[in-house]
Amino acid sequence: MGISVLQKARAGYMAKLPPALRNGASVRVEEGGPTTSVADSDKIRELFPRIFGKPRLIFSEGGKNASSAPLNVGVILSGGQAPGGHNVIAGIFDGLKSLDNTCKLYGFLGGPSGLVDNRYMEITKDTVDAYRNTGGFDMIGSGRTKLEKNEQFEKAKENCRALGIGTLVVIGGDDSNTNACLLAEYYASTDAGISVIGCPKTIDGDLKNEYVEASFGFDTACRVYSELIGNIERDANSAKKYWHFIKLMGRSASHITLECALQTHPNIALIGEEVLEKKQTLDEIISDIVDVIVKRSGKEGNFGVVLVPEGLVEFIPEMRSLIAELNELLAREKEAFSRLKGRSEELAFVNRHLSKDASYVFSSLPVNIQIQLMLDRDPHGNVQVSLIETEKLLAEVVGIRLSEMKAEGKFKGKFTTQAHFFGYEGRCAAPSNYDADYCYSLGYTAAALAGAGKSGYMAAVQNTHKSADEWACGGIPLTMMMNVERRHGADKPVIQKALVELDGNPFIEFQRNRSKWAVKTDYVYPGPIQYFGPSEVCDQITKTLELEKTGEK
């Protein structure tokens, strides 16, 4: 495997740890009071009777392991990639070795399917050292197989027992950690002797709460996207002839779009949660964009930058209702739909089975968007919004509206567009110092949870907006984050996604400045991630975290 000059230099970076872990993963555990779920507590208690209500755990230095025997731990990477995953594994490995040098760490290959199919490798010091502070999940690979059936749980149990594994660590997003919660409950109910621990991963930033202050990878991905946006802003301000419509990852929440807006000051940034709150229609969104374009054409020029969250269509009320109905329809009529031949039959079938209102909205969309809405669902039964070219839809409809205004003499400028989608560019970047440190600490915390014999918890590291000397770590019960949502046409227990809070400091800061950014050219060019140099350059935190914790930039 080739090694770049940067990778070679980064291999020597020593990730920071909270004080409680600096002498190893054997910690003193302080327990809080009983906990409940974020919503639907009666249903969640009924579904998870053995692990519901566990206390929060806070670690401090100087404890003893729950068992004197060496620990064998299994780890899986689940879902999409996020910068820092390798450092989580490195933290688990180093943490285990601090407990007992004979502890072993096994990585299941290809994600959850590797756990079920018994595809694994033992992770050694040489393996870990080759991947420290690197991006990607290529050490053991990832996958999107859902762990939700008893047969899967039993196969996983057999495979773990054959390797002497007493703890499984699931590194993933909200759905993956929901599966970890199901697994923990099942193993508790069957006295399997296997603990399950989760780690919060997703670049989307929607796995967080009062106690889990960030999902890893968000910091790095936003810095990568912001560099690219800044480059485009510089180009737009140089050429002065294009409007750039940039779609950014974030299916269920607009955290990435908001963070990138705070970093780069685009002319327009659409926040899905605001669209939903205001019940904005597609027509109203188009009108707002057109208004900015017309104003800028007379003052600044015929150029600008629009940021669009990946999941925007699901926040527009009429589109949200349509997609929900489509999800139900395609889940219910899966077999009948699979027998159809060609797009014409599929379009006719969908229109025939939708309600009158949904059919009207569906028929009013360009055919290519209709087709994208019918494409195969993701493993969780949801429309794959990343395949819907929202940025091109907006650019096209805005162009039509401006052409009509030009014919009426209401617009005298020019409108030429470029469309972009920044997604995979950010998922496997070399982690920023923040993510390198945070992820290593999460992994080490997971090892400490394993050493303490805990199950049904998510590793948590807090106060990361401060110096590492002030970081705190411990465990948060997975059931604390659970609620009930509609999936595949049925109610399912899932970890609640964290949406952009419209009364939160990050959005308020954006709201305070966007009118100025809309008309004036006030672009900021963040440049690439810096790994070496002054702390104020290399150890930055996201604007989101800074504003959430301090209330000011």
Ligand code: FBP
The other form holds:
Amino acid sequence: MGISVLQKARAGYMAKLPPALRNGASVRVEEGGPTTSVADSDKIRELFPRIFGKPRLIFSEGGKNASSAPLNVGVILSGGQAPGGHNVIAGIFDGLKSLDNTCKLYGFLGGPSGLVDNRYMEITKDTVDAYRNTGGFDMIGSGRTKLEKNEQFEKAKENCRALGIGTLVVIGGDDSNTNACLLAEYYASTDAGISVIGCPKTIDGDLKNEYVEASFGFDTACRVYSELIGNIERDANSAKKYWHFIKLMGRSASHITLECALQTHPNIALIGEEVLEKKQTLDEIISDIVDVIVKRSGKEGNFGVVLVPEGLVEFIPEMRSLIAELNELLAREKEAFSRLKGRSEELAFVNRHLSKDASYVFSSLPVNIQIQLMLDRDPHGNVQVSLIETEKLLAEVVGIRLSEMKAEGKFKGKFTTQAHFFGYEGRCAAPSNYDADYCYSLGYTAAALAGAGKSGYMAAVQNTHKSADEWACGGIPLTMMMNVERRHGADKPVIQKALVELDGNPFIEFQRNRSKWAVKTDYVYPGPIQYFGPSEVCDQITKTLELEKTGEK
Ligand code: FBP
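Could the form predicted in complex with this ligand be given as well, to go with the form predicted alone?
Full assembly next; the chain just shown is listed first.
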């Protein structure tokens, strides 16, 4: 494998740790009071009787391991790639070795399926050293297999026992950590002798709460997208001839779009959560975009930048209802649907089974979007929004509206578009200092939780907006983050997704500025992530985190 000059230099970066972990992962554990779940507590207690209500754990330096025997740990990467995953593994490895040099770390290959099918490798010092501070999940690979059935849990148990694994660390997003919680409960109820720890991963930024202040990867991914958006803004402002419609990843929440907007000041950024709150129809969204284009055309020129969150379609009320119906329909009629031959049969079938309202919305969409909406769901039952070309849908419909206005003499400008989708460009970038440090600390914290014999916890590192000298770390009970949601046509206990809060500081800051950015050209060009240089350039935190922490001591 070739190594770039930057990668070679970056390998030597020493990730920072919270003070509690600087002398190793053997920590003193302070317990908070009993906890409950974020909602639906009776149901969650009933479903997780053994692990519900555990106290929060706060670490400080010193302390003893729960067991004097060396500990073997298994790790899986689950779901989409996010910058910093390798540093989580490096943190677990170094943390374990600090407990006892004979501890072993096994990586299950290709995500949760590797755990069930017993595909694994031992992670050695050489492996870890080759991947420190690199992006990607290629050390052991990832996957989206859903771990939720007792037979899978049993197979995983056998495989872990054969390797002497006492703790499993699941590095994943909300769905994967939900499954980690199910696994922890199952192993507790069957006295399996295997503890389960989660780590918060996802570029989408929607796995966070009062105690988990960020999911790793969000910082780096947003910096990469903001660099690209800034470059496009500069091109738009130079050529002055294109409107760029840029879709940004973020399957449900619009955190990425909001963060990138705060970093780059685009003319328009749609925030899905606001669309839902205001019950904006597709027609109203189009009118708002058209309005800005017409105003700019007279004052600044026929160019601009529109940011579109990937999950937008699910926030537009009529589309949301349609998708919910489609999800249930495709789950219920899976067999019948799979027997259909060709797209036209599928479209006719769907139209026949949808309610009148949903069918009206469905058939009013361009056919390519109808087809994209029918594509296979992911293993968690979610529509794969990354496959829906919302940026093209908006550009197309805006174009039609502007042509009509032109014919009526209400628009005198030109409207030429470029469509982009940024997602994969940022998911495997080399982690920023923030993510390199945060991930290493998360991994080390997971090793400390394993050493302390804890199960059903998510590793948590707090105060990351401050210097690492002030970082705190410990464990947050997974059940604390759960509620009941409708998935795959059924009610399921899941970790609650953190959507953009419309009364939160990041959105308020955006709202305060957006009309200024809409008509005047006020672009900001953040440039590429800097790995070497002055701390104020290399150690920035996201605007989201900065604004969320505004007012906190
Ligand atoms: P996770 O939630 O698993 O971290 O994945 C996030 C994400 O990057 C979304 O932003 C995107 O919709 C999705 O993965 C795309 O994944 P895939 O390429 O597997 O469809």
